[in-house]
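This document starts with one chain, in the form predicted on its own, laid out as structure tokens.
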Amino acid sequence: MNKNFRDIRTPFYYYDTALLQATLDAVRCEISQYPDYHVHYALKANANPRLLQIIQQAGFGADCVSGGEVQAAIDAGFPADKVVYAGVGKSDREILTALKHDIFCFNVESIPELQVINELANKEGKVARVCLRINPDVEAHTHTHIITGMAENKFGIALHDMMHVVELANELPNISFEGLHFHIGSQITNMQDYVALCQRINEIQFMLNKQGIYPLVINVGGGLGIDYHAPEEHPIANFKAYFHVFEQHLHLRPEQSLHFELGRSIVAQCGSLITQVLYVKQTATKQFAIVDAGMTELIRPALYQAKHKIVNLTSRSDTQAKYDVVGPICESSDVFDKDVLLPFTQRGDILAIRSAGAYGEVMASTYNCRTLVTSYTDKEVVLS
């Protein structure tokens, strides 16, 4: 039986699984037109076990960036042959975990990593399937902290080294070179960024084909953004436009499969951080709504200057005022937003910080010796 949100200790995460299912259905509807397209859910966005179970039941694969995420994906029921594993710093232990499960593919980011995977695979009597993550030097118009595809970023193999690394991958006895992997950034809403990526991949493929090299797998990463400002109007990302870009601009060979690593666009809108107002504090220049959630529960505003829509769930006042919504953490950056227009807000009111399903719970910490908060779904809590 569902509980009323007023009866639950705040703060907590709330997940609308009906919206999650609708989002997954929208993705499946779009890719059903393209039989060679495959989606791997990016666990780094949210690894809540209940959400993972719903996503894997929808038939998606998993995109992991640590050995822990590989194990979480397997534990949640994702088939190992749909698991891809990226990351610039894979430890020996993490690589062995992935080898043990015979995952679909390692996305390899350097020559030393390629050599280590070959050595470990040899010791285990296995052949590791790899895609080479190429840094395409393509700019994504997003926050500087979440751009990943420029030459100065730590991710991937430089374009001028690519041919040498492909040749090395084909020479190593315990490596099976499957294809290429790319990722240019996150929270991308300008489809022209993906057009530029497609054009760069086309150039790379032409160059490889001239050398008699024909990758079977092309992985374009993820990064599709969502509408943080108006989540009610746009609860589901524009998957139609996203997949259409690749269908129109990427020149796949008949034998190739195209892989995507979507995270934020799948789970962000289904999650909210629910928090209670502890105090309303008036100063000479500001009115603060001090809440019991902080950057320990949702670090994105402090880390990326991210904006989340904030809603007062309990005020019935017709009077509105501006508030700086801040948390209790002993840091000046513990601010969710400034000058937020809300109905008259007072101690005890419940606020929802929307679009917190991605990079919220999964990035939570125990700073200030705080306790990690729990989560509930729409099957457990009524938010009305």
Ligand code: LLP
Given for the second form:
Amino acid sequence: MNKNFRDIRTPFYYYDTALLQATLDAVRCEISQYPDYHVHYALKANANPRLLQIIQQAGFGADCVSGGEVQAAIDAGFPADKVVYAGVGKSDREILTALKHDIFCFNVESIPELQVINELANKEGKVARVCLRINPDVEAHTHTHIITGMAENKFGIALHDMMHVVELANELPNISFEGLHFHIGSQITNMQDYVALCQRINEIQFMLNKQGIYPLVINVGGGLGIDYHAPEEHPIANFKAYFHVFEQHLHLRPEQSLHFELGRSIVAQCGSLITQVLYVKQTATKQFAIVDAGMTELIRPALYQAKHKIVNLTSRSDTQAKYDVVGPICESSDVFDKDVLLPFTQRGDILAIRSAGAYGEVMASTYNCRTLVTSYTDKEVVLS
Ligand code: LLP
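Switch over from the form predicted on its own to the form predicted in complex with the named molecule, please.
What follows is the whole complex; the chain from before opens it.
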């Protein structure tokens, strides 16, 4: 029996699994035209076991950035041969976890890391499959905190070192060089950024081929953006346009496979943070709606000045007013948004902060000794 949201202690995350399923179906429908395309869901966006279960059952692979995520993917039933693992600072223990499970591929970010994986694989009597994460020096037009593919970023192997590292990977006995990995950033809505990435990969492949090196795997990472302003109008990202860019602009040889690591675009729109208004406070210049969720539940506005649509689920008022919607945490940056136009709002009203399924629950903390946020799905709770 589904509970009414009014009867549940706030704050909590609410996941619309029907929308998640529809999103997964849309991705599957698009890539069904491209037999060599493979999508690995980026667990960093949301590792809630109930969502992982659904995504795994839809046949997706997993993209991980820690030993914990590799384990979570395996526990959720993702086949190890569809698991990829990136990260600039993989510890020995994390590498051993991935070796134990015989994952599809390590995305390796430096020479010392490559050498350590070789040594550990040798000790375990294994050969580690490896893609080299190349920093393509391609700019993504997004928030500076989530740009990853510029020369000044810590990620990946610099272009001018690439040839040397490929040679080393080919020499190391417990490394099998499979191909190349890239990721230029997140919340990318300008498809030209992906066109630029494709062109850079074409140049790189041309260079490698001239030296007799033929990577089998090309992994272009993730980053496809979603519509935070109008989530109701665009609940599903434009996967058609996204995959089409690669089909049009990336030159692949027939034996090559193309891999994607989508996170946000899979889970963002299916999640809302549900919170209750504790107080409405009027000052000389402002009206604050102080809610019981804060940056401990959703840190994106404080960390990236991100804007999430906020709606009042319970007010029946016809009059509207502007509110700064703020949390209870002792930090001035604990603000969800300023001057939000809402119907007349009062203590006890329930607000939904939309598009919070990606990098929401998974980035939650217990700062201020708060309880870690819980979650429900549409199978447990009715939101209307
Ligand atoms: N692959 C790699 C190597 C990544 O670093 C990331 C995200 C992804 C794939 C997935 O990207 P997506 O499809 O989700 O854009 N916390 C930030 C986003 C950080 C993204 C980190 N890397 C936010 O809330 O906007």
